[in-house]
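Single chain ahead, by itself, as structure tokens, in the form predicted on its own.
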Amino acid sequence: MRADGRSADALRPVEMLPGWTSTAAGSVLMKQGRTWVLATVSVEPRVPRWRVRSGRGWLTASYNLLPGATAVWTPRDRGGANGRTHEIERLVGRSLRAAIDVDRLPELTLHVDCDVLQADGGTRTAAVTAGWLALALALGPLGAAGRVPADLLCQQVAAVSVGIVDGRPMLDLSYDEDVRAETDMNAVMTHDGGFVELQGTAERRVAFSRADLDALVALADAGARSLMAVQTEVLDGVEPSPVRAALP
């Protein structure tokens, strides 16, 4: 048993709360543990200066650490984003690009702005999966209103941290374990089981053998099941949702 009293296969709770704002198109909550994420989707009539005139859109997506999310205080990026934080903006922009035919979305920007108000490890993920949650929500309304294509959204999308921790492959680690792992791995996962993206570290020098990573990979791959079915249970809660509709 973990210090939480979790398996080692065990997601720690998980809560996903729609419309958590009432001004932004889609807007998630989403409590993983001690983790809080609000994930929200807003729409800008405008593309990026190299997408001018293309007649394409584009998906961006922010993340922000909020200066109280952690029990030591962290200043705003008020000089610009850091490298951690522009590293994670990229993993969510690539997630949630794979989710949709960008090359239908029409000559606007849908941004995925990820705020976290409470850390404890896995805040990358989490955001990745309310960011993919958030953009559903906003898509079945726009979809219907005629601004985007109803079946733009083609892939379902969740991520999950997973690492070897005294010696032993465990999903979803907490900071007190994240900060002790051997291996630390995040997974993005699409819901026909394929990989958008799969960031492994060997930590503390030690390597990890095939078997580790067959491992994690299986453990990855429930636990992206799991959160895919709060995704899910959240959508079919939501009326009407048209593109609920068209995901298997």
Given for the second form:
6 protein chains.
Amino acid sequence: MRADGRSADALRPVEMLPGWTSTAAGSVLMKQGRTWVLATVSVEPRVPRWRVRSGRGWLTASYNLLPGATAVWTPRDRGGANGRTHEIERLVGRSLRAAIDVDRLPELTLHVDCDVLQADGGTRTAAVTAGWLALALALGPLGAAGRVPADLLCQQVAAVSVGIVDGRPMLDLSYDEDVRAETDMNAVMTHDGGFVELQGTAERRVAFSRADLDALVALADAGARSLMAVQTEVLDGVEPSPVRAALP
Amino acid sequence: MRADGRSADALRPVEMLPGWTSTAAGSVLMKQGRTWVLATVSVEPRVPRWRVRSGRGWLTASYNLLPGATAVWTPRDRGGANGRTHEIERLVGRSLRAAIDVDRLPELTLHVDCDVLQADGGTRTAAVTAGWLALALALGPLGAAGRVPADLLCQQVAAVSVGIVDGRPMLDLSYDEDVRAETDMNAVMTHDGGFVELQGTAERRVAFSRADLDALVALADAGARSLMAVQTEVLDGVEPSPVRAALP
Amino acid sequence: MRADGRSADALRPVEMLPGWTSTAAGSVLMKQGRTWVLATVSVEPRVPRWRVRSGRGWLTASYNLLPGATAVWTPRDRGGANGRTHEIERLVGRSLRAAIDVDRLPELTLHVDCDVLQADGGTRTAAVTAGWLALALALGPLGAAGRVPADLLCQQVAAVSVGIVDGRPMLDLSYDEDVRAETDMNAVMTHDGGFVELQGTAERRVAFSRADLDALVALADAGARSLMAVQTEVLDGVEPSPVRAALP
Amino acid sequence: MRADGRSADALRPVEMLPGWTSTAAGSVLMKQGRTWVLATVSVEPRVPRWRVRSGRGWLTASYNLLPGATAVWTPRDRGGANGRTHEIERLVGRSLRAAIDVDRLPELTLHVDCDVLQADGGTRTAAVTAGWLALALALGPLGAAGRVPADLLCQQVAAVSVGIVDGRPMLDLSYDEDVRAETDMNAVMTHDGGFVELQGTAERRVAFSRADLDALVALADAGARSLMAVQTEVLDGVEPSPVRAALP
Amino acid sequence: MRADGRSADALRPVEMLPGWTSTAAGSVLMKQGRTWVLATVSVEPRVPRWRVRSGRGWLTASYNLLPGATAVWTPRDRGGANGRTHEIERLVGRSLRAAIDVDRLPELTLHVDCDVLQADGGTRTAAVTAGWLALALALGPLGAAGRVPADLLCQQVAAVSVGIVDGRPMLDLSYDEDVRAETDMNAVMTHDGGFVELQGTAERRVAFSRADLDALVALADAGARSLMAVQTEVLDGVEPSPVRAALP
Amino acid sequence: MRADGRSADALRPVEMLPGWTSTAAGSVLMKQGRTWVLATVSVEPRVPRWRVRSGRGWLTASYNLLPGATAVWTPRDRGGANGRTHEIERLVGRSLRAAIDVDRLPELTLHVDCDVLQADGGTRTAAVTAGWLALALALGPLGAAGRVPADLLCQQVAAVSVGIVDGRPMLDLSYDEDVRAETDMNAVMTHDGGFVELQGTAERRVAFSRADLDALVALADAGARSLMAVQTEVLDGVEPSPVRAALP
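Which structure goes with the form predicted together with a further copy of the same chain, now that we have seen the form predicted on its own?
Entire complex below, previous chain first.
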């Protein structure tokens, strides 16, 4: 049994609150245990320099840890994003661009901004999962208003962390588990069990084996399916939902 | 009557949720109408370079607008705080240092970090008001644990915005009112009606008169008293409260 | 009596030397006691990005303390303006934009650059007062040459610092007085006694009262009138003076 | 057959030139087809701030693309490493820290600096492979001189890229193949077939399946073994080789 | 004859005003025609990181063009010194370190800060010449107070610009001449006719010959002697002058 | 005799390897003793902001020391080029712009990027010499393809360092000699013995005399002629060589 009483293959309690703030086009406050991420989607009528006058838009993601979100205070990224932040932002951006047909996006930028209000492990995967839901919530009205194609969203995406802790494969690591893990892996998956991203890292010189990889991938698959079920339930509660219809 | 039905001297509905997040030493989610500020207080066992080996600590404040907190998307401050952010951080920091006996703080830094989750005018004054409450909530346990003097907090502080809109002095401007205002003023006040900060700005070449100043100051005084009543009510609900006892 | 023999309501000796340098469109070396500020006004045939192709121009201000201007050496702002500099530049910029009808400025930028050659308190208010005079001096020839509307200048602006030192309200604080002050206030005023900016700060936890505010505002009003008299005298000595005519 | 005549499971021709430059403690020019990486290892008698006075050292890696290394000119990273560079430097650093017992490193920094002199795909994996060899070459003399423990190196590490191009899994992608790939994967492996890092990314919305993952991992395993054979051959040619002895 | 009536070998009128500001340890306003440079020398009781605990100090120089000092407005160096500024600061620093026995400086920093209040060519050489005088003025009292060795200053240094304009070698170029020059040369010289720095640059693809070099060097020698005569005259007027005595 | 057995007027062994890398338009690996510089020339179809829509292009140079190129590790220039780098880049850029008729360059940028793979003194002069050859090699095909005028190159340029070491003038200083030198001088010269740049610096307070200058300039002239002979030999080996024909 784990410190919080979970079995090795259990997710922490998950809550996704759609429309939590009202300023952005889409907004979700996601709680996964004590990891809380606020994801918002905003539309900016400009594109990065290399897309100007291309007739095509872009989706970009940002990630930020609030200074008080961790037990040890985190300074703000005022001197530029640090390496970890850059790495996460690139992961979230690639994952969410895989969910839409980005080449059919008109010349505007979709900003998916993820702020971690409270951190207890798994913040980057929560950012992907919450970001996808905020995106789906935003695309409904944007599609209805004709600002983007109605069927822009083409697949469902969610992410989980898995790892090997004290020699045992486990799903959805808390911060304490993550610190002790020998292997740490993040999987971004689609509704049909495909991988959008898979990133595994051996910690402390203990390389992981093919058998470890198989066990971790199986846990990730089950975890991602559960998270997608929650995403779907939220979307089903929002009316009318042109986006929901667009999904397989 | 104002767009939201308020009278000129009315605050928007105010809610202060203590301990909203659990990672920081103190935490408050404050909602003032649709302006939502999350203030956290964290303790860092280091001081700025100019205080090293002085035996004395420091209190510093930061302010951040989340990218999706405004209808028009706001880029993150990655290239360094901009002028407006700097100005607000200095205001919040001075205001909260006025609430404690900073020279009796031991050699550590109290970080008061304010993140605007949703913005509808008055974010800097909400940051002061929420920041003060988060500070008071943090100082209780910190004092009990002997990390800071038990009576470090020496006065109650809250802030409001006032302004002249369409020729009429008004309390607690929303964003739409703020944009139209001829004069914009922020007052940071203490429980005995003194001023910690008073900053008034004439917009669009319409200087404000002595009479305008008097009217605005009277509105601010009443507004700050109401906010302090809510702060006190929250503190009264937290047990045991060594901080509450320390206040006059 | 004050250290330099002044009464509480006296300004330090003021000198404003128009056209001190000849490269800029307008230039003033202002000496207020041992505080010396060189203000220049330059015209740049470009506008900030957000004004491009708007047909309208902008006025912006900068502020800089020379490294040797203070007894304790000040490093140059090479890593970006610091918080204090930002705050001052915003104050000076707002104050001088209040003096002109900025929407009638054609698509060019007026740069008002203030360099403190020697600092003894009150540098930001001296920057406003000298900056206004340099602006008025520049607008004369610019208006005559048809580069800006001849009547662009619409009000006279000057600024003073006041404060409470050892319990007594005083006008125009020197650096030594400023350091000891319980309250520090800057007022930017117009020729008819209106306020463009009013910024008061309580130092060291001593909030200031309504009565304090009244006393300080009265001192500021008198001080600003004296400074405007010097500005007017300088302008009267410059021939021909289309700007002087435009003022009330 | 591929554009350069290789079979799907073939590496490009590999050359590793040890001691190519003589200023650094270890140096390797590695050519993998037209991808050329110069890796050097330097010893700095200082550690990052968070390791000061810990009695322990650190290994850090950097990565840089020369401006003329690509057909399209690449500007230098003068404004700070960009996201891609950060991501690669973190990958290389983690991979090489896995090769040594970093906690037994005395209080100094080992810098592994990788410069891409010519780029044709697979630069990050070449940086790991060349970096490991430069590290092994440096640790020999450093161990002999008593500056680091003689048995600091504890496992052999090499990296390869694999991917799915036109539906077929392939080893060691060239730039042209990489651009067309549906899935792109980098594997950092040890001499006993374990994974230090595994990073797979689906491109253009085509998620990869479990079966794809299995095929790619098998290709990577074979490729990494071949690269390690070249590393071993180089080390065998260097006399005396305390490092070589230390490896399994 | 030149535009201002000078002969080819004539300096512009030179004025050096010692003690022009009173905050710094040494201060000179130097006017060379319409080029005005304010040089100040300040003492900071710290040294650069690489000199900490070496028991030895450092002399460093900075250079800054005020925004309104040129006919075309110059933005402030807020994003870091640009290449030209860096180049000039290095030149001025090396030139003034050549004037003192820097290894006998105790562990403090002498900052020589040069601000160009008005620019009409030759600002970098004026910075050296004015900087040297401000340094000599500062070292007198600093030596008398025992803060630096009394005989720290060991040679007199001044600098001039020379150039070839319309095929003719000329001394002390104004801005208009500098822009038209085929060759531009700066010489930093000592009282016995030695060179501390000599920097010549051919403009517009017209290389300069040995004969050109000889002619320019002769002009520079005469010009530097004249400037040193003015420096000496100023120092002779300051009583008591331990520095003056120390010079040959 | 010098440490490496050379006479005072001898260059170190020089090798220039044309086309060493194949990605850039021109490429040279130059070895001058143990100083190795890789110079590449790349074409970018954009110009700096101040040349946009001028119909004219620009040539710019960059310089970079690899971290492991020196015995003491050098951190990368991530926070912007430092002063020394800026100074060198400006020198190389000016020197190579003197070799071509830059006003006849069409609206594109020629980037000459110099990376020091190994440093043993004289890196900036090697960058000029290698940069010129890479430029000549690039202009051949670019001229043949009609992207630049065929006769754009108008003079041959090479650079050497000279200095006074232990009282003796010497050619082509190694790092150990450079550190001990009393005078250090860099000369950039043309095929007819003219100077494009001449920069001499006295080190450690020993000014250099007219006689020293004469001796150094004579050494530099001979050294530059030898280097140009090697450049010419390389160009003669490249067929067809429209550039070679264009030179006098």
